[in-house]
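To begin, one chain is listed below as structure tokens, in the form predicted on its own.
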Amino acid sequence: MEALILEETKKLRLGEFAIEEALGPRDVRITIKTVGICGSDIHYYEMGRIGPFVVEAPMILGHEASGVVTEVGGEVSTLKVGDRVCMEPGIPDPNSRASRLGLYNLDPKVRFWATPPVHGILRPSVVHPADFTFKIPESVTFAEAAMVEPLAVGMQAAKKARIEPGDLAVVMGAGPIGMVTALAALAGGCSHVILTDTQQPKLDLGASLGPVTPVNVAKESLVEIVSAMTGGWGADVVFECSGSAPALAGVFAPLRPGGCAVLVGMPGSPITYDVVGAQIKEARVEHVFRYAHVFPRALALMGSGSIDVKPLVTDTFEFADSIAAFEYAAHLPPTSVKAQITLP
């Protein structure tokens, strides 16, 4: 089938590639409608690995996507051709230890896709487990349901924060997953977010989500506006979204005492942080790796109205086109979010 293929580190190519995938007992098929293009395929198409993950043989990008179901499996019950759906795109092993331990999402034989050596979706189809596969309410469209994804890393952070009714949050980083935190973080209960970036499009759009201050922190401090709307008290919570040294090495900052610093952003290389500054705050620091069992409640919320993210849906490109969105993913400008491309 015609498929986006990274065949090396700064080669794409559009064109056919053989893959067979037969369907389970428990599988669906799928035809492929909305497939957004994550900061991960980029740092793939761009650098050829993030940490361990290596791409050492050509490798079908995209792991966004929402789509049509098509045929469905003997066992499968839940769903039905001509359904509306987005998908989990991380299979683990049930029987692993960490799935047993409700912890799938940290499952060292997780089949992830477009993780390598395993495929993605930028192609006409897909045959993935019914378990993973979910029906996108009436009110959402594709492009919606295909934000479910970078949403349940937002919804995964809030969960990990512990977020309290009322609470106040700082996310760093307006980019996707910026923003989408900035809309979990929300949902999750708190009274207003605090987005910083030094991109003032982006921000001037997270301001538009709800009640959301912007701070562009190349020209403000963001510890003394936090100051100034907590009494000198900090926020409750810091998501750091941005995988920036700097901004890490800052989190602890605008903290309250015995605050929560989530640390969402993955650094392209190790770093250091404030040990001391954690330690006389007694911080809670808490780490997030993808999600588990969350897409289920983003739908929900989607449907509910609760969460809206069509405003981060900013550029859309044809199949055909794949090759230069990617090529425009990678330098976005700061008035574009989230790139996705649409299939026939």
Contents of the next structure:
Protein chains: 4
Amino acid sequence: MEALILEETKKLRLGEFAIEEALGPRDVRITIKTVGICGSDIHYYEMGRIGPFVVEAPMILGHEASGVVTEVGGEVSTLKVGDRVCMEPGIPDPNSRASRLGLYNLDPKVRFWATPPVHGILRPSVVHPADFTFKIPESVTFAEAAMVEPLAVGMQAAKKARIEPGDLAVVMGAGPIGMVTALAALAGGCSHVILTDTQQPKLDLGASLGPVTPVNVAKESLVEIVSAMTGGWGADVVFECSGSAPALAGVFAPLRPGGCAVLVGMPGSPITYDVVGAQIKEARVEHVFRYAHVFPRALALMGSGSIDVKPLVTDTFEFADSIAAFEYAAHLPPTSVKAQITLP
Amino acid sequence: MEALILEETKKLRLGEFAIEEALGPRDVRITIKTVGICGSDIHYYEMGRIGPFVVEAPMILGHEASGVVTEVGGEVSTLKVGDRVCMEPGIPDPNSRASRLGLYNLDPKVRFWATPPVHGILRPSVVHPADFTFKIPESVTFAEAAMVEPLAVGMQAAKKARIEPGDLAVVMGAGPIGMVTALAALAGGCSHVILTDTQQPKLDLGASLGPVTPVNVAKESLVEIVSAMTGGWGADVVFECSGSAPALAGVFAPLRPGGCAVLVGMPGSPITYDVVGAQIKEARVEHVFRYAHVFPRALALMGSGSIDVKPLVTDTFEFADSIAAFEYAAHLPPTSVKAQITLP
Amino acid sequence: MEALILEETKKLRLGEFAIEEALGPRDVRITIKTVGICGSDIHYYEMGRIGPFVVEAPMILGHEASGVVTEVGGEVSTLKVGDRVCMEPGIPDPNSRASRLGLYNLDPKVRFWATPPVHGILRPSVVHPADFTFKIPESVTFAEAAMVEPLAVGMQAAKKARIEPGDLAVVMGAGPIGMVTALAALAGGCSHVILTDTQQPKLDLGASLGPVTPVNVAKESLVEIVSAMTGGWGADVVFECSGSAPALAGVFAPLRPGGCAVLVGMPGSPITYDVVGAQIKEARVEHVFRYAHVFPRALALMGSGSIDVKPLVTDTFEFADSIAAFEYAAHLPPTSVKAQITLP
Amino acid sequence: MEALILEETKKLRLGEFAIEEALGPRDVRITIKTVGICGSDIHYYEMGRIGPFVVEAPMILGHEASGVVTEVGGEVSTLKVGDRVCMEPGIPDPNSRASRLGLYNLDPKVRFWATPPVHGILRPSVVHPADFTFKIPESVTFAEAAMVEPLAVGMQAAKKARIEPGDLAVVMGAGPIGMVTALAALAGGCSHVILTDTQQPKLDLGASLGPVTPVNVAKESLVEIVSAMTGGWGADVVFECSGSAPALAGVFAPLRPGGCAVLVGMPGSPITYDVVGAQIKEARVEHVFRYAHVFPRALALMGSGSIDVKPLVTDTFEFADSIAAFEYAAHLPPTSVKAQITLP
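Given the form predicted on its own, corresponding form predicted in complex with a further copy of the same chain:
Okay, now the whole complex, with that chain kicking things off.
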């Protein structure tokens, strides 16, 4: 089949690739319709590795996908041919110790699309377990459904925060993950989000997403703004989505006593952490690694209109232009959030 | 001052009433603007008692109120003259064991407006602790602000449920508390609410509040509808707001394994409870008694547009017509939810 | 192989029974050493059914077991031949929706020993998944290890209670499940247990298990005793292990504001429940159905000496006397807690 | 009255000090019997300050105390003259926002004994609020009761960890706080504690406290030992009580997926933190600042025999030798844990 293949670092090829996939009794076969380009795809493209995961053989890229079911295994009862779906890209071992506890995202044996040596889905079709394939509400487009994967990270963050209805949240970083975390926080019960970044176009887009106050931390003091908005009390939740060391160093300053910080962004190296600043507030800190159990929840919130990701899909390319799409995404302008590729 | 006084069972008087209130250093004085009529006001009016609380002397009615600050005590720093506010009607002993734990609503020494022998606020002004008086966002009217008190019960229910973003909720009972609970559940992270009642006009109004599916349990099977909507899995949360024995007997049937039932409605007598039905799902059951810490959260969600209570204020009377308002509220038509009284 | 077979209601046979079990790659084969007799075994023996589960063909009884590994499947890395083990009797579908969430005990497809049509383990050997087979600490005997199954119910109750260190607990009912729940509650952080029953010999045995105050509710008032011990505040947790309707009707009376009631005992029919009594304390109610993830935790607490079940093993029979053992257990004297059968 | 006064840095005086304390209606007067010497007392003695708290006037030291009630205020109903008691040294404003939420330890207005400008209790008597004064069980000595204050820090850590019965815990640091945290963790439901330090005498004493495995991290690998004990899975909880930068940098390495790290020790400066190491395990991190609501819980566990602090009281001095006691405590040998001063 035709696929977008990362041959080696900085070398993409759009062309034939031999891949045979048998349909197991609990699997479905899916025609791919839309694929989003993720920062990790770009990272493999440019660097050839992410941490311990090294591209040592040609690998198909892409893991944010939606499509249509074309074949179902004999034991599948939840899906049928023609269903519009999106897919969780990581498949755990259901018998691992982490999976048995419900923490399947923490199973070290997870096989994840476009993480070496597992192929991604920039190709016409894929076979996938029905348990990790989710039907899309009628009102949700393929483009929106391909956003569920990044949105799921924000949903996991919102779940971990254990938001109480009416919480005030700070979201640090207005990149794609900051944006979806802001959406998930608002849909998950926050009354208001204070969104920070140093790039004004990102903040402008973020401010259009709902009750969001943008703070350009290159010019304004987050701590002062939060203090003014809360009578000196602080924010209930701080979602750190930038991965930047200065943001992480200041994560507790805007937090209220007894508040929660959720660390979503992955910094390049260990960071400086203000233990005493966290202690005097008895902060709870949660960490996010991908997601578990949130795809159907994200789809439900999109279906009911509580979450609208359409403003985040800023750029669309055809499959034939996949290589150009990657080039574009590798140098995404600050007015853009997410580039997607549509398949025929 | 002029007030609406319950002289004795079924006997209201609108007239002069001598009441002197000194302003303590942590208090504010408030001119009352709007007061909602609650079922408990009606109950005292018609029965002269609620459980152990008996009206033994003339008592001013009303506890759902908004107003304007006219005077502030010497130690008050959070409010100033002219602030538009709403008030929590129960004042706990801050030194009680329950209050020290943060459970001030469970303090048996709480003094609660219009609960004998404590006077309510259907009168021109009241002195109240600043700690239980909350500034209203600009976009929120006095009518909406007087809805914060009943909404707070729904907020407490939503908080107790520990909603995970995207939960599906059932709300049993489309009276005022069912309505505000549906609003709080949606604002608090639910993707969808299934609202039940036997009166179609209430269901029709409820269905207009957002992603709400009305179910007339006089004609339809709640369990079948939930099962069809969830592939046989069940709802994540069931909020029981009717207080009716048949509803309570069936509270676990539509629930998913590991789900939560929140019992908000107060039945007149002990009810039948399906222990084994709860056990096979390891249901968590939470109970709500008034509320704690949620007034500012309700106001924040109203201010950001996440909760809109305007459709619930169906009837408005002037203070001079207070007695007629009570007569109306005592026989509220099914198309009505909340009657309010506005003061000059 | 030789087995104890329930031929039909009230008819046991100890004799040959043809059963072939293939060893899968993730399984182990175990020689059975000790089997406890559970109330459910007796119930099937006397009634031929429990709720929807009906004995329609001869079935081997027994599900509380310990033994020695004699053979291991090719993919098993956690166990080896000669390991002393005990076994979880319920095997879920790892791919069910409940199992994926970590709630495998709530999977309706669980296959549970000695629950029709699944055979139990009163026989020389069994094949079992390694994931549900747990190595016993050296200091723990086979008799104690066969107690892990009932203890697991108490562990599940203690886990659900979310005990805070130093909690005071009431345990209603001094039968086997009440006893193990008291042990689990104390090991799980409670400072003290108040144990109730109407049979004095059970209370006397319970009082010997640790910091346990026995209360004979036929003669004494639980509420008064709890009130006296807590200055009128109430117990932090009430574990209801009797399944009796009067106990369940009074479950909230001894509870503190904000406390938790865990309903472990299964009443024969729906019971009367004091909703308002629960609401004025905003009680949290948890329900227990078997257990999940607690076998290794129970073994760890037994291994470290925090839980000692030896006093609960009051009667031991040889396998050849199995039928007599069942007769004895069907009419267990109040001085006895658990009868066990040892295999050669 | 006679008192131990810190005149200025490194200058103690045992002598007369004028201090008048009126008894309020909710207060009790207490004769002091035993006072423990805390690291913070030593720190003020040697440095004259801790962070922003500077000794600018002569101040009485000591805050770990037990005694006997000699006078009670008119509204006190929970205590009477002659009661043996211990006292929480921090008194919050009950009306602060943090206190209303139940987080009174996070109230910035807390007045804390021996924290400038508030006097401590190395003196014959003190007046204290009854709400923060707790009756001692009969079996508990004054020496043990004076250990409740440091033990409360360990109790707060154990509470924050939300231990599940049978958890395996690592406690980093075998100083006084590490020791009491190990005791609280075991009493709070842990089956076993792995205690680390670099000083062997501390580890030897720790190993005698219960099911505790000492690990000398100067010679052994904590990660390897935890891995061997848990089949590569990791510890459920890591309590960091050393405040040392290397320990903090490695806090997630021995943790299991989904585990909890509780940061108790206060490092001198911001530390290096392994965000990605925490993310791949989705660790929850809790922080401890003093304690709230745990004194009566600690006393209950001491009264029931679940916690025995006697081995930790290694050195006792008479009040007349207070200055020598401080000299000794300032250079505490590794075989010692806690030095106390007894009053006449």
